[in-house]
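Only one chain is shown below, in structure tokens, and it's the form predicted alone.
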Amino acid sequence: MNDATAASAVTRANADAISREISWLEKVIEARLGHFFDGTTTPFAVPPAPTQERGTVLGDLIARTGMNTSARMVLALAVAPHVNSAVLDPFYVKNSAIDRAFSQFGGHPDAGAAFIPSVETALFLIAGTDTAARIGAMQLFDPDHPLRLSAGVTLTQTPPSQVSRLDIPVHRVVALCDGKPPRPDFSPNFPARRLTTKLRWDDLILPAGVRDQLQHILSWLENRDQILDDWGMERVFGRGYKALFYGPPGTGKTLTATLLGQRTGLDVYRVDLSMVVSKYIGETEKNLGLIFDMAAERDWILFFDEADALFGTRTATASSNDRHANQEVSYLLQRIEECQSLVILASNLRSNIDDAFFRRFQSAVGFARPTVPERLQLWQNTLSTVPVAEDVSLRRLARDHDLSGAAIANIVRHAAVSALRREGETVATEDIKSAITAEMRKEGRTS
């Protein structure tokens, strides 16, 4: 079986698991509505849930979290609008006595053609109109319940009705259906973007001391299970690790974070702090909460670039806006402190980080502008596949121009375009000199 066939088989197995779960939900809805309209006093018999095999995302989730029948109903109800909304159509039956929908069935009042389930809908499926049983089922919606933490079910209240809409992010549905790890799309509701690169660890040109510090972080990620579990150190410190990367722009902080993920097989997500902070009270915490919850579940590496914006010295509380901003920072610091994965904060200056928070880092890695030998290696690596004219002296370029790795990459791109614009077959010294002048001007320098 080749890779494509194997991937197709995995997708089919996961899709079949979801299909069985939705078919079961359809039977539950039919049975619950029948019981409701019959007016019988006999106990409601829930149709038996299908057996979901291990090896599928849904089967593994049920087994890992011990999800019971009621929890599975809620999860299936949240997934249904995304994969087969027609199974929810029976809830649209009207109460002829008042010529409107049955309030007992819940549903979001702003729904269009498709029925959008709410918490009320879930409680009706689980407990019918039995008030005591409905109250008992409310624990399914606790923030620390596996439905919220592991399955990703969300409750969204929208004004003016404030009805708690039951939903699940699309990336979670995709993961349940095709078996791949959930990777959310970058959006205002999920202000983090996955970092990837085609470069490799050997392309990272850094001093030996910095590489040794990075190797220490790698060793923690590779050996933490032994340290925490086998050596019994989890009672002393948690699984999380906090690192500060500081240094001038373009010196490799973002690339290093990305390559740490590549080396360990962990996804790296860069958090956009400008999108995190919201003018609406509570929105910042909600957006950050989703990121940290996903990081905990998937063991992501979180990378906060230009962290000075939120992690600098906190402002005096001269106004309500200041108090709100400090509350947001305090919440973020708390979540970072509790995070059980690697969190990297990047700053241009070490001194920009609040001293009270700096003490909580396990590592502080300083990135400096590259030296002449390092610049030479950067030039060699960047131009390794580019046709270069014989008059180009990489040693002279490295010696005469104090440039960062990012600047050298920009210069090579500019020079390559210049060479092709003049229909040259190689990149000449003049192309590179012109590109250096343009880069220097961009940085506000003249030499």
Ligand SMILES: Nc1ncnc2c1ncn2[C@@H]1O[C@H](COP(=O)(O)OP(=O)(O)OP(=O)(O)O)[C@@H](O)[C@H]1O
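A quick note: this is a predicted structure, and the numbers were derived from the prediction, not measured. Here the rigid core means the biggest group of C-alpha atoms that line up within 1.5 Å when the two forms are laid on top of each other. Numbering follows the first chain given and starts at 1. Compared with the form predicted in complex with the named molecule:
- Core-superposed comparison between the two forms: CA of residue 141 displaced by 2 Å or more.
- Once both forms are fitted on their core, the CA shift for residue 242 between the two forms remains under 2 Å.
- Core-superposed comparison between the two forms: the Cα of residue 84 travels 2 Å or more.
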Second form
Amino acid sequence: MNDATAASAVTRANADAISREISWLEKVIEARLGHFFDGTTTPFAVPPAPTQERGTVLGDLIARTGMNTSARMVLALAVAPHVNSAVLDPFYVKNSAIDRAFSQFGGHPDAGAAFIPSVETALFLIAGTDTAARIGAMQLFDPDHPLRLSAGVTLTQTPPSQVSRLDIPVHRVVALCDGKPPRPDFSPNFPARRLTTKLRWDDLILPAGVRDQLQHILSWLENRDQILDDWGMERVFGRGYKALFYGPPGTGKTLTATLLGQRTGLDVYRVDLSMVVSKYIGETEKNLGLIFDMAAERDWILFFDEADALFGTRTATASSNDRHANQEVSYLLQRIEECQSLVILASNLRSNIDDAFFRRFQSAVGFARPTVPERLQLWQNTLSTVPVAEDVSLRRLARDHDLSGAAIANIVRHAAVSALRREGETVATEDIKSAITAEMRKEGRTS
Ligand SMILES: Nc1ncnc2c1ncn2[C@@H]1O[C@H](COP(=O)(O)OP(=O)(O)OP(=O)(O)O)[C@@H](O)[C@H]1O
Ligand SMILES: [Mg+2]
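Beyond the form predicted alone, can we have the form predicted in complex with the named molecule?
Now the complete complex, all chains and molecules, led by this one.
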């Protein structure tokens, strides 16, 4: 079997598992409604849940979390409107005595053509009208229940009716179907962007001490399961890890965060902090909340660039805008604190960060402007695939110009364009020199 067929076989198995579960839900609904309309004489027999083999996303989820029949009913009910809403149509039957829907079946009042299940619907399926059994089933909706934490079932209370709508985000459904959810797009509702790079870990030019600190973070990511689970340390400290990257612009902070993800196979998302200070305060918290939820669920590395806004001693509030901003910041700090994956905050200035805040990081990595030998390596790496004229002395360039890694990358780009503009076959010293001058001018310095 080649890779493509293997992948589609897995997807097929996942989809089959879900359709088995939904067919079972259909039988449960039929049995429950039959029992409800027949009167209470016949005992209610739950149709047996299908066996879900390990190896499918659903099967693994059920096995891992130990979900019982009731929990599986709730999950199937949340998934049904996304994959086969007709299964819920029987709930639309009208109570002819009063000519409206049966309130016992729950459902969301805003429902259009398709029935939208609510907590009430789930309780009815599980426990019928047996009050004690219904109360017993309520623990399924506890925020700590695997249905909420692992399966991602959501409850939304919608005023004015305060009906608790039962749902599950689409990306969860997709994940159940193919095991590999599409990555979310950047949008105002999702102010985070995935960072990628074609550079490799070996391209990073950093002093040995800094490399060692980064290696430590890598080792944490690679070995945390053993430390937390096998060595039982999860009770002492959680899965979260907070790192601070501080140092001048262009010294490799963003690149390093990106490469940590590349090395460990984890996605790195850069959160756009400009969205944090929004006047639509509730919206921002919801959007940020979504990022943190997804980060926890998918084990993303979260990267907050220019995080200084978060550290500043929070000033006395002048305007209501400031108050909102402060509230956002407090919310964000609390979520960072609780976050169960790696969070990296980047800042240009160590002095911006008060000591109390500093202590909360598991590691603080200082990036500095590169030394002469480091600059030589940066020049060599950046130019390694570029045809360079013989008169170019990288040693001299490294010695004479105090430039950051980012500046060197910019200069090489600028010089390459100049070389081609004058129809040169190689990048010459003059191209590099004029590029350096341009870069210095940009930085407000002179060479
Ligand atoms: N230490 C380094 N080793 C290798 N390349 C570097 C290094 N520093 C910078 N670069 C080059 O410069 C580019 C920009 O660096 P990066 O964005 O990581 O800097 P930064 O520290 O995040 O800057 P800022 O504070 O402005 O956000 C990198 O993609 C890389 O090409
Ligand atoms: Mg950066």
